[in-house]
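The chain below stands alone and is given in structure tokens; this is the form predicted alone.
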Amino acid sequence: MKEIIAFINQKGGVGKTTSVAGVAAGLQRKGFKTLLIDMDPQGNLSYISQADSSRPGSLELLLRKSSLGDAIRQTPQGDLIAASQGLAAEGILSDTGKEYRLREALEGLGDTYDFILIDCPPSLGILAINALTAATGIVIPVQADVLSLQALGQFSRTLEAVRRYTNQGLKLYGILLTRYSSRTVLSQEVFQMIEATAGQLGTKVFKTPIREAIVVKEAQAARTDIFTHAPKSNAAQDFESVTAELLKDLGSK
């Protein structure tokens, strides 16, 4: 097992399951063995997945009432371990060592994937963390206003916190701008602000942001990936380049 990524970013509506689906049909394009998780309770990306809902997902997993196998569904668009129902539901995981159950649970892959990616609430509950706790780096997508500005100062306390706590080498590969328009004056402004915070935060913009683009929402409503919907499209584009950059960055070819 090479990676674990989690794309996370307590402000909602920011394009996280988008990066996440953009990504994996990236890496699998290139050949990549790549697992997706849910483990957002909203469960988009296992909707345009078209997972099957009938079987064990990642509560299951994380209640150790189902096994990897169990818990690991093929789809269209790659393997995938599903959001259960009941995800939301408070205080499901309550005895200690709970920030570890994912953890643990992956452990039992080894080598069987080259890249796991885990698409997180937006939220920075108990499933976030295991998330954090879980991957060996994250990305954070975000959008260009302030309030997307705003979450990732909010958010560098929890990595902080995460990184003293539960996963010391967890490393910030780097802030993904997403519906992005360059024609916006403030998407411009706001980039150059938050490039400036992932300075601080000792991480980088990813050079390419994802382009707003209406093939993006088709592609969903398809339940399939950008690269099937539309492979000449500025967001397949897009995305190309962010995996070649990602890969680069982490020594793969």
Ligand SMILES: Nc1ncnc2c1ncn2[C@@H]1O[C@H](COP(=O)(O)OP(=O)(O)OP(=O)(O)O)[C@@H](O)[C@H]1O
Second form
Amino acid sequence: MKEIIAFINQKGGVGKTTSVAGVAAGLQRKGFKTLLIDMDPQGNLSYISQADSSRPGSLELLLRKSSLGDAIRQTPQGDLIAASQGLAAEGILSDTGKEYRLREALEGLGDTYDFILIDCPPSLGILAINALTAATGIVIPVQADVLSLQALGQFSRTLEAVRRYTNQGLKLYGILLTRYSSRTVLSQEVFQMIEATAGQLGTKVFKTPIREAIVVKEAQAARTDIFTHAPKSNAAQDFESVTAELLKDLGSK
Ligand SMILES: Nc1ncnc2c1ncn2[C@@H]1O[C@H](COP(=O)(O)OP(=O)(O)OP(=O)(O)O)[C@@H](O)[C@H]1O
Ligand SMILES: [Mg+2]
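Starting from the form predicted alone shown above, please give the structure in the form predicted in complex with the named molecule.
Expanding to the full complex; the earlier chain stays at the top.
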């Protein structure tokens, strides 16, 4: 099995990077081999994974300036293709077929990995489109607020275009509620809106929200994964549940 999952939402700060890292660690604990790809020039995932930043990264790969072998680094968080810092991506890829560069590059991997998880930037530019074109499916991290949901209207139009032009079979695995705080009394209305949005997109909301927890930030500061940093924490439990739900949906456990 090889699933390529893009974590995407053009809204910033909704927990994309945190979710990629948490789900990747969850999958590794179950014995799956993962490859992480940091498509965000901010390089947050590369940083928290302790990736060596002197080597070629995802943009060099897209521009065919690096081979897959040179771009993949070993990190404490598993194999990773890091962000290419200092390179502005937009406008660089102007050739015909520019949407397919990542998909093409990953074809060389064969069945080396069980899961490839892609961390997307907070925009719907060419880097995100490359991720959506290469992916078999997507997870949409959202915070439970109205503004976070508003972004999904625009996203659904991008999704439609990607399915029409570059990746017909792209699946939507679900909306993942992140940074959830039980102290915030969420109105029934917001929950209903999230469910309704999921329905409109033809998907579901993952049963377990990822709770807001200081240990998440601590793990990132220590550049380690949540299961190593705080194995008994709520956040570790939440990521374990979400990973299990994803695997169940994919029919692999
Ligand atoms: N469950 C959580 N508990 C506490 N803090 C969290 C949690 N999830 C995310 N954060 C924090 O929220 C901030 C944004 O999270 P993250 O970087 O994962 O979002 P993002 O969608 O990848 O952002 P960007 O759009 O900038 O790439 C970070 O500072 C992160 O540490
Ligand atoms: Mg991010």
